[in-house]
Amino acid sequence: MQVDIATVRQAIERDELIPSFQPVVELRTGNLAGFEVLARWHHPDHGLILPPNFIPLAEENGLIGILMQQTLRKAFLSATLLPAPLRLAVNVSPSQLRDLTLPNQLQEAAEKGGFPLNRLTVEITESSLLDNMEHAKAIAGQLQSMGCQLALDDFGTGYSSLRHLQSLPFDELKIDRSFVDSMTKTRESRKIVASIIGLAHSLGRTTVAEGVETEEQADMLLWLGCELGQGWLYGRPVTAEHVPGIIAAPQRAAPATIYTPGDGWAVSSLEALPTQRLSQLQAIYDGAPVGLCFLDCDLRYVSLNKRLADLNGAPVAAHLGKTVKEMLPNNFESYEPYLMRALQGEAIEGVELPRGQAKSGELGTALISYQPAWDEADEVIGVSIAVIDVTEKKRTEQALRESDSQLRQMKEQKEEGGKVPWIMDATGNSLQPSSLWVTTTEVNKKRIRNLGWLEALHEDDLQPVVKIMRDALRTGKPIDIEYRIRNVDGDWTWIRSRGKPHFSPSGEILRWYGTLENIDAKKKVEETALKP
């Protein structure tokens, strides 16, 4: 149909303009947030005529005000079906922002329709502000005083977006559909959308994405922290009679978690705002019992916690902006293969590598994990690294290996005087009983394990032995005790047990190593000599 100004006038006179309602949805919950009101022309012969065919003509010929009033009057009357807190959003044209009676027109239409202005959002396009800032400020201030919220429509497409954002008290930023459409295709658009959302959050503004048509777009917007979305994915514009059905329909299921690209981590959808995530992650960084850092694709330190800085032997500030090679030149050759694999998208866990300089000045050992970080389009943007200092553990393991090796040598040799070795842990539990004990006492080998060996002692010797053992375990003093055990014939046999602790490099007791000696014959000779 060919539309001209005469047919537009005729449409207004015949009251053929009707409101259409497009759903606006909360991305994090899937709940309906409200509707944007869009003008439609229902021609009796040609059916529905879309705005681009008549809005510019009405704008150029001074009919946009009456057109809006006609549409909003019907929209507000229909909106009595909207339960609180569902909202309505309406768009005002550039020419209307020159009309200082606009706030009164909106108020009159809302009052006639019985719709509260504190549930109304007035959308202003950036292009309408280019040469009309003074009137726009006056109108915006009056609208806010009436309880309306203000949204800056098509944000980022104008010539001075930031100045407009600073000059007028906007509550919402609407991300233009051109960015939403291309954000899943080009990195530049993704970064623009991320920047708009980050800017809005830093200013305490809400973001609304226009033209959401795919689940991929919705997921990306959700991950970036966008609060609201509208588009064909959530519903096309409908006439008033279909609104109750949309309200009553089951809401879209929202994910319980937001999965970051790479499926390696998830965060609660209730904590989706980037600014909140930043403070949460900083708390995790600072409180983690391991060294943590993030490297960009050039292997430069973007962030790290103090624990890792200490392990590397330099302050946190000295790392930032520097490469791993610059900070750890002696170890970089060992790290580089794993860093390159991580930048290719491979997650690597638990690799033992040299680390920094130990406090003693000797090279330390670390258990290092590398996790690639993905952006919203599954591109690796850096590497997250976790470092656990295992230097002391490795020294302890080496010390135990050396001690156990010494014990094996002792067992392989024939001990002088019938002395047979034993091993006990730092708390007094028998780990490897002496073969002399096993062949002498009636308590079997299984029962000797842990503290079961005390069962075989003579009741007169039990308390003195326990006292000496407790003191040795507490202080590390060598053990040298004599006691009686019941042998396999039911008689009592005298035993001498001697042992010394083996310490870790840090001074902790690791093991007790000692020998048993059968001194029964010697004790009997002594007893005979003492008889009168």
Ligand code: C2E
Second form
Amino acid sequence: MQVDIATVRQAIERDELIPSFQPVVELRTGNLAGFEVLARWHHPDHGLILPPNFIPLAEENGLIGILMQQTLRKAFLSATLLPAPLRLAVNVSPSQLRDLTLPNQLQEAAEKGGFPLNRLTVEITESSLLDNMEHAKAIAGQLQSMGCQLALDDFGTGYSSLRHLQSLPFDELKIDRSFVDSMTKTRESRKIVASIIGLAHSLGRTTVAEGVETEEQADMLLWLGCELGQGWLYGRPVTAEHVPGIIAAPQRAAPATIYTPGDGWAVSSLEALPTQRLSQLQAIYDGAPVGLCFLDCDLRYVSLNKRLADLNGAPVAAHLGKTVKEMLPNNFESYEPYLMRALQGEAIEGVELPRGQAKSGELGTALISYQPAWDEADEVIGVSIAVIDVTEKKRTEQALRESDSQLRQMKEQKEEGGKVPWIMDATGNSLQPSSLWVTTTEVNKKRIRNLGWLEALHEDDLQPVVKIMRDALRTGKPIDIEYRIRNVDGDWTWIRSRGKPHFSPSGEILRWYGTLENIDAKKKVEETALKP
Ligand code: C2E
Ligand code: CA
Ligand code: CA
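Hand over the structure of the form predicted together with this ligand; the form predicted alone is what we had up.
Zooming out: every chain and molecule, the one shown earlier first.
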């Protein structure tokens, strides 16, 4: 129907304007935070008429004040049922910002309806501030001194959003629906929304996203750090009788999940606020037992932890702003291909490469992982790198390999000169008993393992052997012992055991390698020679 000023006037006279309430929710939890009051006109013949059809007309003809009073009177009456801490937000028109009695009108309406002013947010659109700055300042100051909060509505659509942000004490920024709508489609608007939220945070303001219609938008907004959301996803504007039902519902909506660019959607929502999250991450970063750093697209160190600085042999501060090539000229060539692939968006895990050594010569080995980092527009903005120093492990492996090849050689020369090899670990457990034991004694092969071999010893030899062994294990002194073992005939056979330890590069005993020799005949000859 054709709306003209006469019909608007009539609507006011017939008291046909009513408030509708649209829920505002906390994105992180899905909990209800409050409602925004939006005017509706219930025409007896033409049904529901929306604000764009009558608000501008009322404004032009000086009827907006009375229109607002009519709507808000009803809104506040209904809102007495709104339990704390739920809030109510109301809109004021540009022309109302010239009216210095506005704060008093609001106060009167709220008090009549019994609604506390400290739970009221007054939304002012950007455009309305253009030629009303001085009045707006006075009115805004008064509203805040009454305990109201101020929201800058339709943020980003006006001509001088930043100036308004600076000159008026807004508590909240409402991100305009147009940005939210295009945010999931174009990277530019995603960047704009990210910047608005970042700007609001750095000024200590809360952000509310308008026109949230899809879960994808909600998730992305949460990921960008936005606190509150409003839109069809959470509920359309409803009349007062539906408000209690919405309040009673345990949860308005499923909480948004964290969006992670470049990796589809993550399912967990972090509990902490973005700033706390940052401190937590910093603590993890500093305390990690692996070297960590973040490089920008020019391969300059943006950040790194102490561990990596130590591995690279230079202080943390000396790295910042420098390129990998400048810091590690000797190794850069081996890192470069992986860095380039990571900048193309490829994650590379656990490559064994020379360890970073700033200019100096000592060679080491590291296990390095490369993970590209994406910004909110899915562009690679750098590479995160994790470095595990495996130098020691490599050396130990090498030492063991060398030892094992020695053993193989020993085996090949097996029983040469009657010497039969054995292996023992650092604590004295037999890992591979000499075959001489197996053939000489009754103690079966399984039992010889570990400390079982001591069972076959002559009781007079047991104590001295144990003492020598214990000393040798502690000090690494070579073993050279003679003792008797019970043989298959139930008799005693003299044995000589000699062995040496093999050390790790750091000086720990890894293994003992030795040989066993049957010296029975020699011993018996000696014994008879000694007999008087
Ligand atoms: P606004 O303050 O930006 O209000 C948000 C508008 O977006 C509302 O339109 C709302 O119904 C609509 N909206 C909310 N969620 C969604 C969504 O998910 N998708 C889409 N497409 N739209 C959504 P509405 O009710 O037509 O109001 C339009 C404008 O009229 C309001 O914009 C506000 O500036 C003004 N207005 C409404 N009520 C009042 C009032 O009582 N006083 C004054 N001065 N202005 C009012
Ligand atoms: Ca609004
Ligand atoms: Ca708006």
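Quantities reported herein were computed from a predicted structural model and do not represent experimental measurements. Think of the rigid core as the biggest set of C-alphas that the two forms share within 1.5 Å after superposition. Residue numbers count along the first chain shown, from 1.
Yes/no, Ala317 Cα shift of 2 Å or more between these two forms with rigid core fixed: Yes, the C-alpha moves 2 Å or more.
C-alpha of Pro289 off by 2 Å or more between these two forms on rigid core: Shift of 2 Å or more: yes.
Threshold 2 Å Cα movement between these two forms at Glu26, rigid core reference: Result for Glu26: no, shift under 2 Å.
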